[in-house]
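Next up is one chain by itself, shown in structure tokens, the form predicted alone.
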Amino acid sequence: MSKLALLGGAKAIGEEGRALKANWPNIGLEAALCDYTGAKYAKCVSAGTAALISGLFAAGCGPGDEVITVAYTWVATVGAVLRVNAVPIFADIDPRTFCIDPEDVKRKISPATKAILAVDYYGHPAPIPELMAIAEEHGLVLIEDACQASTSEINGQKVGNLAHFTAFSWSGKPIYSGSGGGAFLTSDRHLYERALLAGQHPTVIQGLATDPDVLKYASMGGTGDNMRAVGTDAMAQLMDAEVRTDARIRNCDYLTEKLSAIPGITPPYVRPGYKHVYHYYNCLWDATPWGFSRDTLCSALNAEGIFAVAYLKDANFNFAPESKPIEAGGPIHMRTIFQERNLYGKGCPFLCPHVANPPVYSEGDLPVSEEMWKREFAFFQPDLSPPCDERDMQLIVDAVHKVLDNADALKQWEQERASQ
């Protein structure tokens, strides 16, 4: 029997035990994130991108190092690799989950590989258990880009304490903050202290770090960047994150039930044991039964008032009044920076003297990613989340049926636009 704290025993709640949610505002967002996920350490930063950069810096990634990641992701994932002057090496994805393929990761490992950067795409966790086994076997750091997947789980364990290092984002994500921001989480003290050097205030590093090899750089704030926290109003969202996430999952389950009966549409796949939290609800489009493209489908749904996008190129085109869809010929490996291999001048980081085997990025390198680029479309998180309910999901289904009932008119519309 445990000894009462009143009589000198350990506390059941607080320092020696799990904090109650009611106490989270008192212990602060970082401590609450640790309690929520089970991670030992958390630090709030300015954005999910900042969290990724912090993780790569903590892992020691730099000039000449390779980081295996995906080209099927938002630009911030790969941009973080470039920011630390490392070289992205792209692995292909699982066509069902859109997450990194562990078998292709194995094929891409080289003596220069320093880390694996996996993306929990759309809120479906990457295959972290398999990737951790690969990372441990090869002495690599596994960084999880969970920016779209806070609140998700694998086999009942929260994302945030699965990989060596995890990045969260608050901007429009499952745990939300109107002012943006994010956090990094880890249970590795060395990675936690090293990550502080990517952009925390010198006095903060001085107060938190204990490693002499970290403290000696504290006076400059490590790199001198400013990645300090914003978005601390994410605490309010964390308090009821489970309720909102579970309601969104119920809505998406309804969509899956209805849309799976429609020829040409493949709803999201959820791997057994994985909790998909649906930052976006992604489908695959097969034009064969209908005769018009994915982009025409999205245009027609948008005109009906349903926000549907091809995520990699269109997701944020409503971000600001002047925004337009991204003009890009494919996933990230096909974009100009990777074709020119000269981001910082003089070929860096791709062709700098530290790179033993400069990569070449070509069409055909990632056949699954390149095919998904043509077929994938998604519905928007705010349209899936409370206060939206089953009645709102039925409106989405009804809009899809309306569009497909007019397939012949849409084929003609697409042909006329193509001839202009």
Ligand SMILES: Cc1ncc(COP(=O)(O)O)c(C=O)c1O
Second form
Amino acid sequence: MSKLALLGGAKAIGEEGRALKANWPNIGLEAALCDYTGAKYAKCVSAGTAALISGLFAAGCGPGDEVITVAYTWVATVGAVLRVNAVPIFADIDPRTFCIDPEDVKRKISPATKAILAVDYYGHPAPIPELMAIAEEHGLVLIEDACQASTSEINGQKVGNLAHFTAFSWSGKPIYSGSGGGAFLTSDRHLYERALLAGQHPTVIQGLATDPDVLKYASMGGTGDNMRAVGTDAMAQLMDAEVRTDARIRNCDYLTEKLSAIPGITPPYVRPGYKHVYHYYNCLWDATPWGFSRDTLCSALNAEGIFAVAYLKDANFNFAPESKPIEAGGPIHMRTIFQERNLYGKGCPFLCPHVANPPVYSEGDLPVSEEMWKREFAFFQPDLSPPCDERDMQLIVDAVHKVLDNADALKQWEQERASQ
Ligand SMILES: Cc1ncc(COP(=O)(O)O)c(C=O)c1O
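Would you generate the structure of this protein in the form predicted together with the named molecule, following the form predicted alone above?
First the chain shown before, then all remaining chains and molecules of the complex.
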């Protein structure tokens, strides 16, 4: 008779019993994410935003703490910093990759800096090796917002185990779920356990945490937020995300070959050793040879049936074309929240007593970000991924040529609209 597990014997399900556990919501996906990235710990959460908030909370970011990040990103990155009541400090970007510039990060470090929050923008990884060196030197936590880049790599190493803490999103991203969701990944046990307190169910914290300083808050579910996992169908997606990513890269390489021959269009730059997974295929527009603006180019392409977007300006216009106007997009430091610095009506998190040096966000702070958003346009992942193939990419190229062949008509169209 074998000894009861309750009394110290081996479990009846043994090691082969992994499948029994795998059918519990998310446990299978979390194990698969660890296998895929090499991270020691993964936790599925309700969204990429939840993963970011969990990471910032785990890093101890709160009132009076500064987080160095970019103004050139989807709003969730910076929103997560505000959500933990920390102060975003913006660093400029590299004009080729659109990702954070490590040299500017160094300039922005102050005694109040707690974390660096870098974004793998459009699917091109941020310069994580350089940023890790800076973070280690200054005792900071490096959080990687890999929401747009969950299948990318640097020097053959998967994103997810490169920074101290990484956030993934499943919402229309390289690893996808129809119901949204996301995950955080880390190999740091302390960060993993603290991150659970940002929004996990009390029994999840109780089951996974071992640190008494974490367990003492478990019965309340930590901060009391609900960031519990959704999007478990990302498991199926994970199995072919790699194949889809590689097919998308082949499609984008084809686009690059064709578009780089066109004056006025600069296709995306890919840093050597970096795997750009093209959540967006981002180009720069130079109006000089054609005489009409980037916005007119996008309008003309959209009318031809090719979705082209000025992402930082109006990422959502495709989904809500008739909605009422809100403030124009652009780099985040110029938006009302940062100009007013009064989000909660009492100056927090920018001007509260915990803040030693209240930040001022001004035009001219981030010259590269302020220039790039006026020139970029992008094609979106679904139009670049299988089943789309070279023939579809050629349709995009043909549409671009059709638009440019009609430059004179477009110049006139633009002038008429300007005079209305
Ligand atoms: C760069 C970036 N960060 C964070 C997020 C947030 O992810 P989610 O929508 O799953 O909250 C997104 C989503 O689009 C994103 O693009």
